[in-house]
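Starting off, we have a lone chain in the form predicted alone, written out as structure tokens.
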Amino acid sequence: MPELTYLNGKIFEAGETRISTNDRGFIFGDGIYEVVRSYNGKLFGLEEHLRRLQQSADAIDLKLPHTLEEFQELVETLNRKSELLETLVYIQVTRGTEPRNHLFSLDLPPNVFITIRALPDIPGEIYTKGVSAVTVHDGRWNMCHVKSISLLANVLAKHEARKQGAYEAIFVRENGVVTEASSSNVFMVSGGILHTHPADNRILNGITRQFILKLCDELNIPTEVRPYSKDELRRADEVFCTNSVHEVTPVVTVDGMTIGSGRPGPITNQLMRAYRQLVKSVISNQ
């Protein structure tokens, strides 16, 4: 059973699960999620992802049906059962199932949905040559620190990037401030200093983002966690995005404008290597 799905205590082959049309995640997008990557059969950053799952649950007053320790044991067990070495583990918790009503029952048991799927192929050239990005209006709600399954704005942003022939879409608010991208956090390097938006309610505090900032401390790379503008982004020496799936991805053009030399920059490459070494070290010690 390589790719599999888990729903409320039962394991199915991938694609065989049936979720009720009364599930509040389906009706309202009333739920939260996390995505964890495994390397050589071992999960990286699972504890950090589960802590953020708890933070998201607390923010929307959703009581998780398991402790974080129970979740960890469950996810690790499912990943082993899959027998796949390189996987993406999707963890979703919705408010539960009941007839459609904005006001939810206070004793409603949540639904836990987990999938274990093979990691899709990631072209190596996105790391060696870099990718393009476009900026789009950030009209999302003001609780972006919650990893909500309500991702319509992100889906449309990614679609807009595709229409413009770009790899990623970068959100910019009405005041011109860059927040994050449709499925990643954004960093820019200017004058040797790494900049990223503060981890407030405007962005999701990415797990990879957190690891990158720790690596900067270890590597003595100066950082400034502050809001910065679209104009600053376009004039940056380097730009890159981070997430758990694609790790560190260099961005070499924004809105058709070349970033730096038009190739992945030295700090980006340094952090790319350092992150991969971190993953290797952590995985080898599990």
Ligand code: PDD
Contents of the next structure:
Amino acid sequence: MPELTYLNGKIFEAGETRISTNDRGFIFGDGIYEVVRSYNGKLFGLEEHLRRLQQSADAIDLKLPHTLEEFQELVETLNRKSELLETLVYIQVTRGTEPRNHLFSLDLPPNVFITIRALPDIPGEIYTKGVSAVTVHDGRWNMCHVKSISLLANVLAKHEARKQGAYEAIFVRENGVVTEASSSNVFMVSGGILHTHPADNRILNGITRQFILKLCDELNIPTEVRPYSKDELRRADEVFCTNSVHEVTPVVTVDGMTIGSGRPGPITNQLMRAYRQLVKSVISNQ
Ligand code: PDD
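For comparison with the form predicted alone, please write out the form predicted together with N-(5'-phosphopyridoxyl)-D-alanine.
Shown next: the complete complex, the earlier chain at its head.
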């Protein structure tokens, strides 16, 4: 069974799963999720992702129907069952199923939905040549630390990037502060210092972001975790984005302006290599 889906205790072939239209995720976007990547059959950072799932659940008053240990076993079992080595695992928990009503029943059992898919092809060029990004207005809510399935603002941001011929959209708040990208965190290097937005309610505290900051400590790369502006971003020596699927992705233009030399910079390349090395060593010890 290569690609597969799990819903509330049952396994289906991908595409065969059915859920009620009264699912609150379907109706309200009332749910949370995680995306985890596996390498050579092993899930990288699963425990960290599940801890964040718990934090998201707590933030929206959703009681997870399994312990994190049960979730871990479940996800690992499904991933093994798929027999795929390089996968993208999607874990979604919605508030549950009941006729539409903003006020939810307190005893509603949540719906747990998991898919195991083959990792989509990621063109190597994004790492060797870098990608383009445009800035878009960050009009999202004040709980971006919650990994909510309500992603309309992120979807529209990515659409805007495509309309402008760019690969990624970087969110900028009304006050000019850069927060994160449509589905990744953003870093810039300026004067040899790596900058990224603080992990507050304006961004998702990416698991990859946290690993990158730890690697910077180990590699003696100075970091400043502080809000920085769109102007600083455009003038940066290097810019890159991070997420669990695409790891470290160099950004070489922002709003049509060239960043640094127009090629992935030395600190970006160093962190890209260090992150892959970290993944390799964690995976080989599992
Ligand atoms: N998104 N910020 C946003 C808004 C994200 O959606 C993501 C991840 C990240 C990076 O988080 P992490 O390093 O834990 O993957 C930051 C996933 C990949 C997605 O929605 O598909």
